[in-house]
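Shown here is one chain on its own, the form predicted alone, set out as structure tokens.
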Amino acid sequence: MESNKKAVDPLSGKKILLGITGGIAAYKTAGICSRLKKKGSDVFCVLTPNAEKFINPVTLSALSGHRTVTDMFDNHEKVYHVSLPQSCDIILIAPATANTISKIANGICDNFLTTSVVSSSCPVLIAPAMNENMWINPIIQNNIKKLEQYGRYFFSGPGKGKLACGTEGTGRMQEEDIIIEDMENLVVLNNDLKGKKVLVTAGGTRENIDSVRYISNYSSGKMGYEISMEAVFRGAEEVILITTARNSGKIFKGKTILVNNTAEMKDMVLKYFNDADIIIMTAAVSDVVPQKKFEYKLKKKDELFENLKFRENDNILEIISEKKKKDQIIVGFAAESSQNIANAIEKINKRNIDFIVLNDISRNDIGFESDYNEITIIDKDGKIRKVPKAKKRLIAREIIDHILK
């Protein structure tokens, strides 16, 4: 049982760099590298020369089977700076400094974790591990923030509770179980969908009432990331998001289209959707419009009210249903305030549609803004699936695995 367990795990046989620079949780290095040996990956240890200051080096080599790199020009091999990462299916960095984020978020390369940081083209996962003011500080952020519009950097924490510094707060590395879990989202995990061309669209829209008013939802458009980032890792040829949710991060190896309106979320999936094998549409789009879009602000007595009024918007599920060609697979998603499955069927039967996506959008654990769903996949055949409560990136797996069957 257990060697069937090792077969399916996302890390087992992933070459995986492992960097560790100059903090406190850098012991804790030590406990990760070990389970990513029991798991089946292929470890190589990289230490900061700060990182030297609280583990040694031995430990890490003892438990990796790979000596530890420690300098700059370790070249034992090729360039191994640039060999090794370009190599690698991902890097994690834990526990990553302040000083580390920000020298990789502006192209620092005086060391060998950084140079290899920059030098790679793999996910790179990073687990912040600093004082709570470190942590906070808007240069920090900002570089955080700069990382995470690449597509290609995540962070995995960090968590709260007692510092090295004696006090209380945020700044302590993430548990290693949820490195691990983050870790296992960012590998491919197979190629179901080799070849394939993948388009999702994810959001609320905003439909304009005046220049500083709209009507939207509550949707943040993190499902449909998940879908996408799951469609990469699954080997996808390509996958294109096109969204409104402008917090997410770009996808890593695909095609991200920020909109505002169903009018430009419309223009797009137009133009990719000949092309695309797959659809999935989980976007929130309004279901009305304003009649017109005022270019000033209305003023709230005497033009507000009066110039109030509203049409039916597109609905580009039902547009490009009726353009749907015989391989292409289209994927729809009904936001409910209930499990009502009654709603989904009447949608999927009036289109030509293959699956309809039901989820509860009125409890707050699970739905809009939420970590978390829980939805009934209803195919045009009538046959329904439940998929219960879990984090959403798993919904997506799901969802996937429903469509390839």
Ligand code: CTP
The other form holds:
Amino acid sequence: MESNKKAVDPLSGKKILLGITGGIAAYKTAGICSRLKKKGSDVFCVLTPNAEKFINPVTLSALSGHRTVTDMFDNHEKVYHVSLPQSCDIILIAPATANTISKIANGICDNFLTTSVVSSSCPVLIAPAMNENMWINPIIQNNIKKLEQYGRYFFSGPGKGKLACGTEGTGRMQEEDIIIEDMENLVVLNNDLKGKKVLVTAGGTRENIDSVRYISNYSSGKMGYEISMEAVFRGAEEVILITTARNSGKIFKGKTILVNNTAEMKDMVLKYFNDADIIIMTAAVSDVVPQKKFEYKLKKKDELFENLKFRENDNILEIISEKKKKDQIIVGFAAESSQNIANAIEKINKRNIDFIVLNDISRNDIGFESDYNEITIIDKDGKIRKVPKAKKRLIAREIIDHILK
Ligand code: CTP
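The structure above corresponds to the form predicted alone; please provide the structure of the form predicted in complex with the named molecule.
Below is the whole assembly, all chains and molecules, this chain first.
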């Protein structure tokens, strides 16, 4: 029997900031605005000063039902350039000029649109439109690559064809249908962890020897930080990052708990474990701890060497894998000095976890302290998937995609 229920449009009820910059294709954006309204989206149009030369704000106000913003200080409400973007589900910039793309890539906030993008946290879809020489200019391409690596900026187009300057080439604004389809996909991506509670550990633990010395490792905590940020971006209900890394900063819209050593990390993991749906253990937990911690500085001459005695550390992953509930997902990390898949497989087999992420810590260009990583995902059933080198945020996206599969 055919269902009478219509599938809900992903853009229905979504609040959209529609940014328009100064390009000929600006007139087409009126059509996009109208389509979005018909889908049930709440659309707020923002024009850059140059965009006003291409399209009349009155047209967009009439189509969207909200007064179009044209001026940086056009405060409809208090601090509108912050309140508007922060309440939006998605920002679309169509057409996006080389100028606006480059400003965003460099954090410049010189008009209402660029300021809104910087203060937002939702996905930003950019539909570039420009002359082909401008498009292929390495400066513009570098700015695009830079934005893509942050994980929150996405590009649609440009397409090939006749350009406004009379030539043929790449630089036409993406087709309306494809822009709308890309927006739908982004809104889904932005919500696919909805209702899930995510717990992440990060950084290298510091095990005190005495009041000044400790044993630790080079883990920077960046991978765990990026996974947490990605989980927030994917709409998780709660994200808790338990980290030793003081320099990464706090995660946005989540809880960051700073710890020093394994004992503190273990306590915090156990505190939040029961409620968590997904637990991702990126922390490089020290394998050894001093047998005794001295509260004063040991004297090198007659105390230090005889007191440097270690024992094997508690293994947090092992402890939680014994308590794992049926619908919980636990992801382990394996820091290996070479692409040692056999070792990682052994780690997954001896623990009740769902998959392990292997990263090669012997390479300087990825892993510890780097902004980049290259991983191999090994499933419980032995399936292996390699993820090529990318910024840690994009690696985080692959890990979360794998969990959702
Ligand atoms: N781990 C942990 N507690 C420890 C050691 C490791 O919870 N005391 C977790 C890490 O967070 C990681 C996984 O176990 O998710 C694997 O860590 P790794 O150091 O690569 O492996 P080990 O099991 O310690 O094995 P080895 O050091 O011998 O390779």
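Note that the rigid core is defined as the largest set of C-alphas that superpose within 1.5 Å between two forms. The model shown is predicted, which means the values in this text are computed figures rather than measured ones. Positions refer to the first chain, counted from 1.
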- request: Taking the rigid core as the superposition reference, indicate whether the CA of Leu60 shifts 2 angstroms or more between these two forms.
  value: yes
message: Relative to the superposed rigid core, does Glu207 relocate between these two forms - that is, does its Cα move 2 Å or more?
response: no
